[in-house]
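Coming up is one lone chain in structure tokens, specifically the form predicted on its own.
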Amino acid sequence: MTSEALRKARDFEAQYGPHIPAQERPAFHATPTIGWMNDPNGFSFYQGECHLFYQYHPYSNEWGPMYWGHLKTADFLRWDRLPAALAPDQEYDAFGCFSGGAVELPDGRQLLMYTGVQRQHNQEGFLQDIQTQCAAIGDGVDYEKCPLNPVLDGTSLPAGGSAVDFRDPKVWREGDVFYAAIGNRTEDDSGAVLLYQSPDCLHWEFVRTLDRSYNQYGKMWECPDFFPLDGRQVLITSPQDMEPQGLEYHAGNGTLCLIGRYEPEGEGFVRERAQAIDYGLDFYAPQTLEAPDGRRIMIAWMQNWATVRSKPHHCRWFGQMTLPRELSVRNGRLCQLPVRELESRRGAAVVRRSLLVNGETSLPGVQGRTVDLTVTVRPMAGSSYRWFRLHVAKGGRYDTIIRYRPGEDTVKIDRTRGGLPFDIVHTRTFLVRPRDGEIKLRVILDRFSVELFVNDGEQAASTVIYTPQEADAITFEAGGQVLVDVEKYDLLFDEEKEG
């Protein structure tokens, strides 16, 4: 039965959401029906269709008591809006239905597993959140919260685990057993990921701690995911309160990928490599699914908690997801590329090989704000160059710059002139693999974002921009002489293409 709170939210989004013009949204990135969006939730296939839920506050463009919004897609690019799925309408989730996952049950129904939050005073009189794991079961549109809720609470934590920071279950099924990876804070005040198992998603038991921070990678580990990929086992999470480590991890809320092996009956997860997931300015809380064709696909909130007040005035929606990305492990490293479905949206190609760049130049037909652009840069024979800059979303006082320095093996994203007039971080620099001055940059532009994929996905970097759409120039600039290959496609999402 639909609660009054959920009915009101659905009525509100049905009344006001359709009035937001399509041109005020990204062309192919997921956005909320109306109001606020953060973490992706329940990214999964159900009865052959891809569903994406998300943290949602429909009534404003600010974070508020968390609902679950709901989208569906046939191609990871165009998103059908479904009614809100969950509302904070029970005692155990009165302060919010926080992040979680989804799984199809053997009887054909879909189960949503989420963190319910109660806010209460502790013994010292301070307000604190008590977080438990809850379940709702439905048919892909309507969901009924389980009478057993919460299905997992602090009594099932390992010694030293915190019931205040115990959230974000990612649930999956292996044969007849369901598993959930859940973030937690440990007795040393840092993060961990816990593994639970269940025969029915309603009765859970603790299996083991998959891995923990020991204060090396931030504090609380949020939004975990755990999956096999290309013969390795991957654990991803989003640590809070990270300290910077060189150019790999930045301060604040970050992302962490741990690659290793998993021995269920032995040592458990054995970490072999650690890396950041995305090196840009706006990326958090990634979640993955396994597609029916076997691809491991990831999506994330393309935003940063430190910059959420930097939004356009009077915007009726706020928050968007990254372009879904296909994952692989190459040379021990997590790699990611845009989903291949994007290629079906390409218009005519503009191709130029071995363009000599010395100073700044542009090319006829190379401009736009919904673009798939690949630029390969290499030095002239027998010479070197100091830097290369790719300018996008450029016009008047606006400009977003991707800069490569071959002598440092660094890439820098700079959105200082990207339309966000707020005192926030606008640049990020990261190391890339040395390639004797050659680099391959693939840039996906949507109306309000830039996503960069370096050297066939060895690294990715995402950033939000609010540059006016009229600023659509793309130019190439070099400190010295370079040869540049350019391959550019407009991405077509107009009504003619849809028809």
Ligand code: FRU
The other form holds:
Amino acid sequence: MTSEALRKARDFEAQYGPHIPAQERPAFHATPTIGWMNDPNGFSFYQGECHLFYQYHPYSNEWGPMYWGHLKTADFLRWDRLPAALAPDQEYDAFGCFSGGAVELPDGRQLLMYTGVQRQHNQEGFLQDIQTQCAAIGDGVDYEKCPLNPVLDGTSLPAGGSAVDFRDPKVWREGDVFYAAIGNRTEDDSGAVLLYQSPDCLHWEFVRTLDRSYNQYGKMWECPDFFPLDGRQVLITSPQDMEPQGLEYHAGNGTLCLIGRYEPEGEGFVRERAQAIDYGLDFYAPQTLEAPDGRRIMIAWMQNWATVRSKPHHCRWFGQMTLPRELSVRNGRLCQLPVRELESRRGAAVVRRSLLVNGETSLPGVQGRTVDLTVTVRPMAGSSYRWFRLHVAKGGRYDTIIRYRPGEDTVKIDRTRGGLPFDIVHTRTFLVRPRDGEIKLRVILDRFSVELFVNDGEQAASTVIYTPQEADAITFEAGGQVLVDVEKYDLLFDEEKEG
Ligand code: FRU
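Having looked at the form predicted on its own, could you now put up the form predicted in complex with the ligand?
Complete assembly follows, chain above in first position.
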């Protein structure tokens, strides 16, 4: 039965969502039907179709009691809107239906597993959350919350685990067994990922702690995911309250990828390497799926809690997802590239080899705000350069700059003039590894965002921008002399289908 709260939200989004003109949204990135979006939830295939749910507050462009919004996609680029899937309409989720996952049940129904949050006064009179895991079962459009809810509560935690910070179940199936990886806060006040198993997705038992922060990688570990990839085992999570470490991790809400091996009958998950997932300004809470063709595809919220105050005035949608990215492990690192479906959206190419850049220059036909651009930079025999800058979304007082410094092996992304008039961080710098002196920068522009992939996805960096679409120049600039290969495509989308 659809609750009053869900019915109202569905009426509201159906009435007001279609008034937002397609041109005011990205052409191919997922946005909320109306109002606020944060984490991706339930990114999964169900009956052969790809579903994406999201943390949703339809009634304003601010975070509020959490609903689950709902989208479907046939190509990871165009998003069909479905009615909101969950509303905070029960005692155990009155403060919100927080993040979670989705899985197809053996009987053909779809189960959503999410964190139900209640906010209560504790013994000292302070407001405190109680977080439990809940289930809702449905047909891909309408879902019933299970009478057994909550299906997992604080009584199922290992010693020292916190029932205040116990959230974001990512659920999957292996044969007859369902598994859930869930974020938790431990007795040392930092984070952990817990693994549970169940025969039916309703009755759960604790298996083991997969890994812990021990205060090394931030505090609470939010939105975990755990999957095999290219012969390795990968644990990703989004830690809160990180302290900076070199150029790898910045302060605040960050992302962490742990790569190792998994011995289910033995030691469990054995971590071998750690890295950040995205080195840009706006990226959090990634979640993955395994596509029917075997690809491991990741999508994330293209925002960060520290940057959400910065939004266009009176915007009727706020928050967007990254481009879905194909993952691989190469040379011990998590690599990511835009889904290959993007290539079928490419228009005519503008290609230029060995362009000599000395000062700032542009190329005929190379501009735009929905663009797939690859720039390979290499030194010229007999001369040197101190830096190379790629300017995008440039015009008037606007400019977003990607700068490479060969002497330091760093790339900096700078959206100081990216149309966000708030006193927040606007630049990030990270380490890259040139190959034979060359560096390859692939940039995907989609109206309100810039996503950068360095050296075939060894590093990724994402940032939102809110500049007028007329600011569409792209230029190349060098401090010294350098040779540049350019390959540029417009990305073509049929606006009629958007909205
Ligand atoms: C991460 C997060 C999750 C939580 C959700 C609430 O961005 O804080 O841990 O479930 O957002 O909207």
